[in-house]
Every structure is written in structure tokens, then in C-alpha cells.
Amino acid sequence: MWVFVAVPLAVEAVWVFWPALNSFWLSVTKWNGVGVPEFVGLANYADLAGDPVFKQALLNNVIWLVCFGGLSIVGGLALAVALNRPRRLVGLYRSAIYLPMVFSLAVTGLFWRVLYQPDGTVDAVLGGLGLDSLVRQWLADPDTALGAVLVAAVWRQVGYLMVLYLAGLKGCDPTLDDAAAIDGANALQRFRYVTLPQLRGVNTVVFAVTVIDSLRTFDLVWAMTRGGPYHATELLSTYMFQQGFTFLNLGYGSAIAVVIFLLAIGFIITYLVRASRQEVI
């Protein structure tokens, strides 16, 4: 049985742990990618706190992870209460909301850049609504370039969380739902107290999943405007890519990568921490 369990775990240590334990020595040295790297101590993290495009990185990451998730977990459970009872079509509409996780984020990004461009989709239907006074180059306009691809990545996401909260709701007891009908709480009112405290367990894995979503967010980006224009949608990823791969400053990206870890490791202990102890309470 033992052979199972070792070979997984050796597969696993030198693919994801070895290259992760390097980026940690990488990430205090200062290398091109030939020769040896040379030792600097923490420069690239001091040199990290005095440059601008990082913190504006950084910036958008915390939007990233507020407007991309809020609105991710809001339409997706929306969704999954929506479509949870039995109903002619439900089917169907599961699988057109889920159907956009099919696609590669790279695909998903071209996707979006063929409605964005000017006269495309988006221009075309504000037109047509008589709204051409909002009518611009989305991606190409720094005050809107982020929310333009905020959108899009909402719309991939929203589906895979909708099916999240589809598996909780079929875990829920529906005794507990009647019998607060029977008490007279309205449907606002059970899903508020009944309903959403039996779906703790599924909130922290989307949690989880959302946060380590947005932390990593890359291709979508990448394909869709490659963090500019003007650094405007600008990721801490995009730029750990650009500093690591572009500029060849290996040292300089894995010490974005060790941030990157850092405040996706932080964010998820905090709530895991403040969800057991809600627990014991």
C-alpha cells in the first residue's frame, strides 16, 4: 500500500515542492538565468517596496480579489438557488452558465478582445440601446481596461461556483426548511437562517478556491491586454512573468512569487481560523 503513497508524494515533491523551496532561494539572489546566482539578502524585497508598478500590481490584485470574488460568489450561489428546484429546462441552463469554464482562459480572453474591440459587440449593442456616449476602447482605456476584464473572468468563474453551491444545496435537509415555513418565516428569512449556515462547509472551500483563483490569475490577463495599458490591469502574476521571463531578472520575479504565496497562505489561514472558531462557538 505504501507504494501508493510514495510515489505520488515523490512525483509531487519534485515537481511542485523542489521548484517551490528554489523560488524561495531564488528570490534572494540575482540571476539571469546563466551562471551562479549571486546572493543579495533581501534587496529584491527592499527594491520591491520602492517599486511603483508592484504596488500598483498589488493595488489591483486587492480589487481583483474583492470585485472578482464578490461578484463570483454572489452570482454563483444567485445562480444555484435559482436552478436548484427541478423545472422544465433546468438542465440546459446549468450547462450554458457552466459551459464558459470549458473553454481555456487563453481561448476565453480572445473571446472577450473580439467584443471589446472598437465597433465590436459591446459598442455595437450600447449603440443600439442609444447609450453612444459609453461606447470606447475598453481595453485600451486605463479607467476601464480592469473592469473590462474583471467582467470577463466573472463570466467564466460564475458557472464552476454555481455548481459548488448546486452539491451544498442537495446536502441541505429540507425538513429544516419546511418546518421554518410552517413557523412563518418568510423565504428571505430561511434561506438567511436556515439555509445558509448548512452551506458553511461548502463557503470555505469556495473561499479557498476563489482566493487561490485570484492570486493566479494570469492567462486571461495576458491574452486580453498583457497588464497594460499603463500598467492599468496590471497583476502581481502578469508582472512576476514580465520581471521573470521578459526582463530575465529571475531573482527579482521569484521574490513576487514568495509575496504572491505569502498573501494567498495568510488570506486562507485567517479564514480557516475565524471559521473553526465560529464552529466551536
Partner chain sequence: MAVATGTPARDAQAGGVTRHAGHRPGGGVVFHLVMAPVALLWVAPMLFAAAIAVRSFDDVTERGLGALPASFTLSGFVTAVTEVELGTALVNSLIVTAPAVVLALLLSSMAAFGLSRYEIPFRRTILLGMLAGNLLPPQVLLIPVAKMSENIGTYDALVGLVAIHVGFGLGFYTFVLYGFMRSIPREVTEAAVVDGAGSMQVYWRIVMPLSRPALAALAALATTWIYNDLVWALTILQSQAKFPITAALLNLQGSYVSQWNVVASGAMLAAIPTAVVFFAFQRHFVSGLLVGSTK
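No experiment lies behind these values; they were computed from the predicted model shown. Residue numbers count along the first chain shown, from 1. What we label the rigid core is the largest C-alpha set whose atoms superpose within 1.5 Å from one form to the other. What changes on going to the form predicted together with the partner chain:
After superposing the rigid core, the Cα of Ile268 is displaced by 2 Å or more between these two forms.
Same protein, different form: I have the form predicted alone, so give me the form predicted together with the partner chain.
No partner chains or extra molecules come along with it, only the chain itself.
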């Protein structure tokens, strides 16, 4: 019976736990992938502290977390509330909104790259509306690139959070809502004081998932801009990948990876605590 657990655990240990530990070791070395890694102490971290691109990536990650998280949480919750009750076409609306979830981020990136092209749909629509002053090269302009990529990310994420919130709303007690309605509470008050408090559990999961997803974000940015132009869309993940695999600064890349890990760990623990509270464990 031990074999049932030992084999999968060994597989995960080899491909996940051992590499994760190795990351910490590599982050205190200088290594180009050939020969033996040279121990340099905390030099990589000291370099990171003075690296303007790293600071830009960190700042972009914060912007990403706030905008990506904020917009998709608000959007997902609003859509879940709107589409919670059975009505005609509700199933169709829900499907339309979470359909983007099934496409890879690389495909999502392509779709949106096409839309953002200089003579593409976004600019054509803006021109058609008489908003010619807004027409621009969305992904090539450092001022708009991050926002443009964010739109694509939110477009995909909203459906996922909507599904999570729909599940949460199913768990809400409908009699409370009805009682509040009889007491004369309007829809907004009922949402604020009756529904929202009951969604606390889902919110914990959503926040943890959002932070972890923000720190993981790589595919979409890589497919759309590769962190450019001029690092305008650089995130910790893309910078780490570039340092590690384009420039072969494996020690330095590992140090960025460790920073990502440290930023994520608090939220991973939050998620685990919440998961372990569920009665099934």
C-alpha cells in the first residue's frame, strides 16, 4: 500500500521539489551552464537591487497584479451576479465569457496581436467611431503596451473568476436574500450586506489564485511583446526567462526565480490553509 503513495511522491520529488531546492543553491552562484557553478554568496541579489530592468519588472508586476487582479475580480463577480439566476440565454452568455479560458495564452496573444496591428481591428473601430486621435501602434508604443497586454489577460481571466464566483453564489443562502428584500433592502444593499459576506471563502481562493497567476504570467507577454518595447511590459517571469535562457546567466536568473518564489509563498500558504480547512481532509 505504501507503493501507491511512494511512486507518485518520488516522481514529484524528482521533477518539482528537488529542482525547487536547486534553484536556491543556483541563486548564490555564477554559472553559464557549463562546468561547475561558482559560489558568489549574495552577489546576485545585490546586483538585482541595483538593476533598473529588475526594478521595472517588479513595478510592472505590481501594476499587473493591481489591474489584472482588480479588473478580473470585479468583472468576474459582476458577471457572476448578473448571470446567477436562470433566465433565457444565460447558459449561452456564460459560455461566451468563459470560452477564452480554453485557448492557450499563446493563441490568446496571437488573437490580440492581430487586433492591435497598426491597420488592425482596434484601430479600424476607433477610426470608424471618429476617434482617430486614439489610433496608435498599441504594442509598439511603450506608453500603451502594458495596458494593451493587460486587456488580453483580463479578457481571458474574467470567465474563470466568474465560474468561481458562480459556485460561491450557489452556496449562498437564498432565504437571507429574500428576508432582506422583504425588510426593504435594495439590490445594492442586499449585495453589499447579505451576499458579499457569504462569499468570503471564495474571495480567499480568488485572491490567492490571482496573486499566484500574476506572478506566473509569462506565456501571454512572451507571445505578444517578449517584455518589450524597452522593457515596458517586462515582468519578473519574462526577465527571469531572458536572463536564464537567452543570456545564460543561470545564477542571476535563479535569483529572480527565488524572488518570485518569496513573493508567491505567502499566498500559496493562504491557499493551502483554506484548502486544508475543508471538511474532506
